[in-house]
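Take a look at this one chain, the form predicted on its own, written out in structure tokens.
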Amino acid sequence: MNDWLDLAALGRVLVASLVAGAGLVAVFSLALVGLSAGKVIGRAGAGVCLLVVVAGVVLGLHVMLQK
């Protein structure tokens, strides 16, 4: 471990940001696919996916503005 840089914490932040960033993009793309399907079940699934994306954005803003 470096005296100036906590590499373990940096690694955790890097992994969490990659998973959250790629995960939200994947869920948003599923929402777009569901909306383009035109069926009721597709639109319902898209609504759930969009709620997950909005929850992720709100959680990210809450964590950043908390400090």
Second form
Amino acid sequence: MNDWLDLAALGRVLVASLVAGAGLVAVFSLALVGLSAGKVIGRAGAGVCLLVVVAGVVLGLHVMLQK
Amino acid sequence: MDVGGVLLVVVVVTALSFDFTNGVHDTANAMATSIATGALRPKVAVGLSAVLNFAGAFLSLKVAATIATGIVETGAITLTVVFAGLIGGLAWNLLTWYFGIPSSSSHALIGGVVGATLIAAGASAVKGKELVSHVLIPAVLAPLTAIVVATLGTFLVYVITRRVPEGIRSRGFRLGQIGSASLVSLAHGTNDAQKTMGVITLALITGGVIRPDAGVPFWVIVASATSISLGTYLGGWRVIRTLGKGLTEIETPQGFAAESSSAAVIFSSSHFGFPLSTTQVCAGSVIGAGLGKRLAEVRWGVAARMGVAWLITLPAAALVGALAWASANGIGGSLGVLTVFCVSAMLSGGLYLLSRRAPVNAGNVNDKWTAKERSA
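To complete the pair, please output the form predicted in complex with its partner chain; the form predicted on its own was given just before.
Every chain and every other molecule in the complex is listed next, the one we just looked at coming first.
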């Protein structure tokens, strides 16, 4: 850890933010692609994607409540 | 009522007023993009945000009974310093609200306390290194982190859904945006209402009303939650307009990416103990949402004005905090604190009346960004 800046914590924030902020956004977008496909496989894939997003949100809430 | 009692009441009222302005100022963080894209009607958006801020205030109650933790020596913090610090934070919040500039309420409060401490206890009571490492460096990193995340998120959103029919895309992202904006509101209520709870609890302990090991009184939780959610419901339309319309023209996918980026950065920074300002994160996310979409325009003039405001938040709030402490101390006793409080209330009223000359409200918050505003 630098005296002025906790680089390790910053790195963790950046990685977690990218995974949750850009990764889950991408997964949600894939869900919309699946829904628009109009096929069963597409809808099933969309369901899985939405479950991943919901799990991410629940994890976020859990983290917040643990503070 | 004795002198200590009067001072205590004034500090509690000032803390709740600061909490109110915090709500007014920060409604934009969660709801500006949802209002701009039409995902939610303006009044519905601020109503939802108010309810979630209220609920958020009850979710976590591990309140630190300190203020500006680690930045000023705790021994230097008296009730008058807390009062003056709150006045400094309040003044900066109201001024930036008037000019429609998103600005961190936490930094304003820290600035106010630092200014009051400097003049009350001298420079040795302020930890300069901590001020730089805990406030100034994060103030630069917060928007940069959010810009990186939101730019990537926006880019992915547009690439992945480029063949999705507009109806499904628009409806889907609208729902997603409401969800992510709700998370930001909830996190805001949890984090920011607790600051006021901490200030009031500290004042009650200092005033001998409650024991140092006592928890936060229930009425303090209810009063803080009510105050921040009332401010949120009234809606800082001026700041909402700048964040939703001024920085860039936002479409629903961008709004979704921006709010998701904000929620992710706020939750991550809070979890990993690297606290970043909610306001600076949200503003960075909106800029990122503009950068991530090809050919979208980011109004760098507006962003620069915001950046300048962030740079002078600390010294400006510190100056007011120092002035408030010097005035209250100069007059002396409860009369001094009451005088500063009344003068501040009158100046705040005057600023409100001034704002009525060019009001921004739920009816015109989404109007086209004008040339006059561009040049302001």
